[in-house]
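Next comes just one chain, in structure tokens: the form predicted on its own.
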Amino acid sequence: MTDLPIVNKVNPAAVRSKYAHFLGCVMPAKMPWAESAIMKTLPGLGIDLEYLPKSGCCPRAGVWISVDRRVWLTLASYNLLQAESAGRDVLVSCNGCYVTLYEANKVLKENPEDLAMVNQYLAAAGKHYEADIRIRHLLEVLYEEVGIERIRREAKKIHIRVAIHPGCHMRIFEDGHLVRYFTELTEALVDEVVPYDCERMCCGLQCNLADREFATYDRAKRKFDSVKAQNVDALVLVCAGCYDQFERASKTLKETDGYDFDVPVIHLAELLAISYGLRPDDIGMRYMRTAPVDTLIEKLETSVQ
């Protein structure tokens, strides 16, 4: 399909950073074509990339705040120093492990009373953190450090139209530059991203914890309704929690409306896999999937130029 070398082993010379993946709860269970695209393109194109061994849930902020902040700051911390104990930073193929370790990390960074107060209970596990790595955005570092323009001459572009889903938590910096990376390396693989009315709605998860009923017609299936409109190719998000959601929406709504939303919900990691030379079948992309992709993996196949 394409020249360009795809290897899971990285080229020292071309190494930019040496990052931990942390996978969170739900990729590994739900989502292993992401992951999988995820390992196996990173590193070709110079991310030294290794699991993050032994991690736990991230434990996802808009929980852990309102329940109890010490286990919250507790529990990140044990999954970052691991990445810190290893000399790596932290990559996060997930919007909601990203705010909820980035924003713990910054807490620990600039708050030495909470650092010392963690500290003392991971000292009870024999563990220590010092609050001295980064927490990277999986589009942080394919826009600034695999380089948008990089991508833009390299990747194949994919003949399809896509919509995108950034998400809440895609939107935590004021200046709006995750969101901005979302639609431009998107952009740089599909020929064409499609807006819709419904872009900015969150997917529902959070509203799960007060109105399930809500989260299910209210949320996701009026971004459903709002995508279908528009006939495209497939939804793309970076983030295991929206995935969780539309996927446990769209099981609801099926058995309980007949609705069927066929929309194939895919990650942006599997766009970049394909683009960089590897099969849908590389990656596992068919199975465990809630909507019929073999129409999409068709169209995967024979669009790349």
The other form holds:
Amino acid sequence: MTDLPIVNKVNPAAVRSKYAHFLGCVMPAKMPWAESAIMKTLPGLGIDLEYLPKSGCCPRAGVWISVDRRVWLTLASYNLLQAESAGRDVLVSCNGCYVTLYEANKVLKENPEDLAMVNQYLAAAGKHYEADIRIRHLLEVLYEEVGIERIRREAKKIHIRVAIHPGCHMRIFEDGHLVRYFTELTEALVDEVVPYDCERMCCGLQCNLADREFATYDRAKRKFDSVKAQNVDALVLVCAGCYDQFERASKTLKETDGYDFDVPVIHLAELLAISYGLRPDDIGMRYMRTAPVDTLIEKLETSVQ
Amino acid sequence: MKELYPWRRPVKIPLPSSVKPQLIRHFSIGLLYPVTDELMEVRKKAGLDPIPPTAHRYHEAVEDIQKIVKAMEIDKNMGLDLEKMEYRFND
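Having seen the form predicted on its own, could you now give me the structure of the form predicted in complex with its partner chain?
Below, the chain from earlier opens the complete complex, with every other chain and molecule after it.
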């Protein structure tokens, strides 16, 4: 931990840090291809990356801040202290988990009384958190630390057209840098990023808690319709929360209405992995998908031959 | 405020039914989704360990979460029996 205060003071763009990868609930259970792509690709790009062990649910800030903020701050700290004790910053891919952990860490860094309160509860499990680490989004690590110019220069272009789904929580910062990073990184990897009507629309995940029908039909399906109209090869995202919603909604729509959202929903890291030389089967890309990926995989393999 | 709104007082809002099973999973396995046989197979095909290195693999993390939840008395507030993983009040 001795080098972390120095790391925190310098320009993040110039830092090469050690990271612990926070998986969250959805990625290890529903997106193993994304987890595999991240864990196999980033070390080759010079990122010192290990798993964040013993992690639980982030927990969902959207729920717990409204119900009891002690739970949000304390259970987030329980996850973060595992990285802190290993002398690592935290890398997060899911926008929802990122907001939960980033905001909790910020509150605890800026408010000693909140940190003291959290440590009082963590003591029940014999744990302690100093809030002395950074929480970084996968997009920040790729764009700033690996470097967008390097990726543009090195990455083999994949000859597909895609739509992107940034997701609400990617807009956490006023300057919008995460959305810009996501767009530019995707553009660096594929032939074309195709805009569509509902690109900014919420996936509908949080609406499920109040009205599942609204979440499915007035959010996910409207988005699906808009993406399908563009005839793209894939819908690209990084947020596991949004993926969870798209997976659930596409299944429901197929079972209830025979509606087929046949555009594969993929993770940016899969494109990065393929572009840097991994084969689709190296990351288990064929399994647990919302839509068949055979045609997409053919195009990916042809692109990088 | 009391003078202006004499009838206004805190009320207990029922826990939404959509949240209840999620909280039971969170507090009993540490995360919202379990590891199934199908998932273990797919994780192997992705070149990953069948059981992720999350609370799924480390049961002590689940025990820690339960100790923290009890210390905050969230379980009491929600009417959740952490031993039986049952709610005292059903819809």
